[in-house]
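Read the single chain below, which is given as structure tokens and is the form predicted alone.
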Amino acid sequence: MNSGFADRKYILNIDLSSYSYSVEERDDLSEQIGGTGLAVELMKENLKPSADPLSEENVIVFAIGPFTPAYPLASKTVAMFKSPLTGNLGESHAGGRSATSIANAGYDAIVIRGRSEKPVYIVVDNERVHFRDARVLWGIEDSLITGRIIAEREKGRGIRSIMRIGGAGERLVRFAGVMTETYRHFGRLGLGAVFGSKKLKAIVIIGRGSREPLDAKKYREVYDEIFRIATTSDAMKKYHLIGTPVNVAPLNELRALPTRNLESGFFEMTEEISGEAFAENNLARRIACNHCPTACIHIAALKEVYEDEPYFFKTIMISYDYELIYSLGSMLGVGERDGILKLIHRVETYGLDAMSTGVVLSWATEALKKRVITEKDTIIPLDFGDYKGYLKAIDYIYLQPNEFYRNLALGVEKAAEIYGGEEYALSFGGNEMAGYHTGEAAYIGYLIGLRHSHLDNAGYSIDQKLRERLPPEELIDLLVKEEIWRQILSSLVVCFFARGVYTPEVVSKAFEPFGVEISEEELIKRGERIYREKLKLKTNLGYRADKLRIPEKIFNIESFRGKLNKNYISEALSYYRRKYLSI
């Protein structure tokens, strides 16, 4: 087989019901590109609307691009599902080494239906597919030990890829995710309880194939071009040297950090959170993603004494960003590097999505503050800044002893609607929110981004560079057109922090070593038909745009641009539906 930029993909079926899989050759589904474009395909053809997210009608599509793994930081797996937190469209995207395995395993994209009887693992080596007993890994609530002892199992160290739960997605935590190599996560929208759900535990891809370009000096050429840019670039370079936690001090001058529940945008101990104060004092090394040359990956090492032998320790070593600082940092008050590598690693073993566990405390801090809820169900005192206590809370989310924690455990849409609290309950489409109050785009980005994922249109960003607010409707195109565009980036399927490498001309000359020729307009005109049919699949698996829940505390909260505008937003969101729901 020869995946990615052949005129036909390469579609791998496992059934787990039967227990069984087969191969299809595609010639119909070239032009979808791979990565999103081509899994949105696979889902319309694969999934009833109808299905609940956690039976076994629910499917799992992977799906790669043409350029893993021929050309830099085209490192990414798309993973789509319905999501058990939203009810929706599920799409989450994860570095590491999956995209390579799956790319030199022969295949364009993996569909996983059914549901197991038995717990059990999938190993897909090369052509063949093998399902593992898994009972004895059922129970393991660590996502780190499982994936050692599966490594340890199995062949094809250095070409393999390890796709693994926790305990929180056995115990089908809605916001659970799917941890990948060491470091890497199919984090947003629930992929972890889908895997719980279907009694699958793990996913081991092994590849051992190959492919060549058509035009192998034309491709040095290319690969060159796209490696010098990369490996020069400032921005790129921003990524390497402290990561995305860059991001906190200026976010926070710019009144733009959530903090508190977004009690306000600024955290007076920013300085001992911030990207530079984890990289004097917790930095021991970074790492890549497969084929990447940035290393973008930050890693900390903690140092943990033994309560009964003080001079004895352990060091963890835990991976740090932005999003995680934000979330179970200044969001629940915590100042204290260590307290924060502590409730990242908590996280990270139990297989949750660390934005939604900080989103979802920090709602439960505010309630009980104002006696929606009582410490009866939330067991413990939940303080901003006491750490300790959301240790033991992320505990009691993955246990879920009683009916609170069984209800936190749906996500902040769903505990709000039952107790309370619905006002500060930050979440847009059913999506806890990113970490950016930086003004109305952000926001509108949230709420119409077909993942509501501040990824899906960087509004953050808009808002940072506008220097006076635009039109709701200029707003709106500005968003959508963005978002068109990362369709065809996550349809390669490219990391966005590569984005301004991979410009339209870049990606228009990439493809002709392989034989394909595809002018900057028509990229841009199969994103926008990606977009669309995107859009459709959303819409039939109930979205509503006239029915998003808008957190009123948003409005609240002053911006580095003074408090948001409620006309404003409502009037872009009109024009959104008028525009672009009659697509």
Second form
Amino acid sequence: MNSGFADRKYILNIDLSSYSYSVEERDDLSEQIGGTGLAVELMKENLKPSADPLSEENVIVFAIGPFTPAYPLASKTVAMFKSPLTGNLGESHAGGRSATSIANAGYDAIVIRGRSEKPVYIVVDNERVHFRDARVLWGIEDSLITGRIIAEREKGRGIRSIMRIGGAGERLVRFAGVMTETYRHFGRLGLGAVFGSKKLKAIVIIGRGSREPLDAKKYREVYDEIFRIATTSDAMKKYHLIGTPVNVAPLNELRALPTRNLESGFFEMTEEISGEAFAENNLARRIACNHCPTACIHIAALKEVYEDEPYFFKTIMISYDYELIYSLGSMLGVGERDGILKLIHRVETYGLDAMSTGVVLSWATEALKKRVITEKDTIIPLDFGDYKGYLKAIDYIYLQPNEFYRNLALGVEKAAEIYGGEEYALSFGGNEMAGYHTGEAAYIGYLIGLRHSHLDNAGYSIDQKLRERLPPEELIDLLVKEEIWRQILSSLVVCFFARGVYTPEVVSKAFEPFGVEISEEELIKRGERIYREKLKLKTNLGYRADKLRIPEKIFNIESFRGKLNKNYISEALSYYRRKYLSI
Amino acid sequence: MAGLLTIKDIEKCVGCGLCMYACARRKVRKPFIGHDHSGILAVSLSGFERGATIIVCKACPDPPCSQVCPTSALIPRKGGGVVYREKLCTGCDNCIEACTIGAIFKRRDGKVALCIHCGYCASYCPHGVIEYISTKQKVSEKQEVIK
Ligand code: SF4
Ligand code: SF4
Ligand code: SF4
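Could the form predicted together with its partner chain be shown next, to go alongside the form predicted alone?
Everything in the complex follows now, all chains and molecules, and the chain you saw is the first one.
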């Protein structure tokens, strides 16, 4: 099956309400490429815009691209759904073995709809789908243990992906994610809660398969070229060595590392929590997504003595990244590496999104200080720097023992709507912010990025590269241009870290062995189309970039270019509305 | 000169599977995309929190897989391991049972895939886990250890 490159796409449809499935062969979807492009199309076909994200009407799409598993670094799966966090389109990407398993099982996309009566997990075993009783697994709050149990029960070692939720997804925390292969996540925008609402504990995808390229010689040549660029050029070096945390120190230097709910962009304990410090003191192992030579997943070993028993140790392996060090470190004022690792581990256990969790807690800490809420709400005192308190608070986000934590589990946008403190509720489009206080481009990027992710258009990098502010119109065009190219990458499901490897030229060449001729210009055109279609879908779901709330707080603190300019942002957004939203 | 695929440092394996996809591509005229024809499998050690490893033929000098093959599709190879004569394979799976380390894999077409020690994959491991050496080298290194 899975023709990959030809004009045919194979879509596996799974209905949880009737425990049935079917495979659809489509020849009208090649324009969409795969990944994001394909997922947008399938969402348009399957999702009622008015659907309640936590009802059986919501739809989950997993889509991969034509380069998986033909070439290295095409290792991502795009998940799309209606987000219970923002009420708008949810899109989240993860690697691990998810993409190659779907590809080897013979599918381009999997669509899940309906809702199971009782807890289940699904096993996709190439052409067969099994619905397994998950009543015993339901209630196991630890996503790691859930993964281990399923791994023991099911076959397919080495050629499968186990996507599962922890307790946070079961309890519908709106920013719960789905974990895969332990350290990779469909983290953002609440896919875990959508799983939970469907009583879906996990999906196992076992894929064994192969296909042949049209031009054997050419295929091996192009493969070797991509492999060579990926392993010998500088294109991936940054991610090789220290990994993404290499950014902690330079961003702090720039006053761009959000600290204590953005009280500052400078964290005085950065030396302790820099990428270098983690690498030096904690890094124990690196692992890779399937078919990726880089192995950017950095894993720390945390050795802890038992509280009540000396000479008795436990050692936990925890994967860390820049975003986690920001959200559970500087943002919460935590300057101890061990503390950050423990917080990461707790978040991973329950299957929460780390960025959202950090921002929600940093808001709660400030709100408590400002007496917008009281300790009766938070049950325990929350203080910047006190990671032990935050560990407890994360338990409460999962358990939701009172009304306050029930509201906090809705995300910071909703919590601030209920309690106040909106000026310092740091979310954009309902999504808690990423760790870049670099300047206007970053924030405009969060607002207009169709995932509200820093990775949509890399505004943070434009801020850092440009000496002077661009005219707002030019900035918008630049951001949108970048996002359009990234639609291609995420439709090919090429890891964004490999964007230096997959230039338009390389992408076009990589299609050739499969009998597909596609020029660089044509690629951009398709990117534009995918961007437009996604924007249309988002608009249908109620998205208005220029109507989004901008938390006042971002204007209060210095960035490396001084304070942010409000007029500049609103001029930029009004240009965006005129040029892009009216289409 | 017959060569052997050997493990240089298994602890360095990151589980990326590049070797596995390389093995599927190894035939100049008929490279496969995917892993169904691959004689090497990258796995995690009961979850990636415990690391990763590969499963591949260790080139037994007295290979049990070949002894249980009813059609002589697997015959002992000079220097260790086996030669796989695919045409003769009936897909009985006896060899899969016989290989204690599980280095023979079932293909979807019923036949099997296993390492034939061609060495193609070795240059695709980005982390120096595997290595292609001449059979002689293996013997001499062993002798050194004995000395
Ligand atoms: S396949 Fe297994 S039994 Fe056969 S030679 Fe290799 S390791 Fe030995
Ligand atoms: S040595 Fe050849 S046959 Fe053996 S695993 Fe590597 S590529 Fe495959
Ligand atoms: S290519 Fe190397 S690091 Fe990757 S799975 Fe194979 S042996 Fe391990």
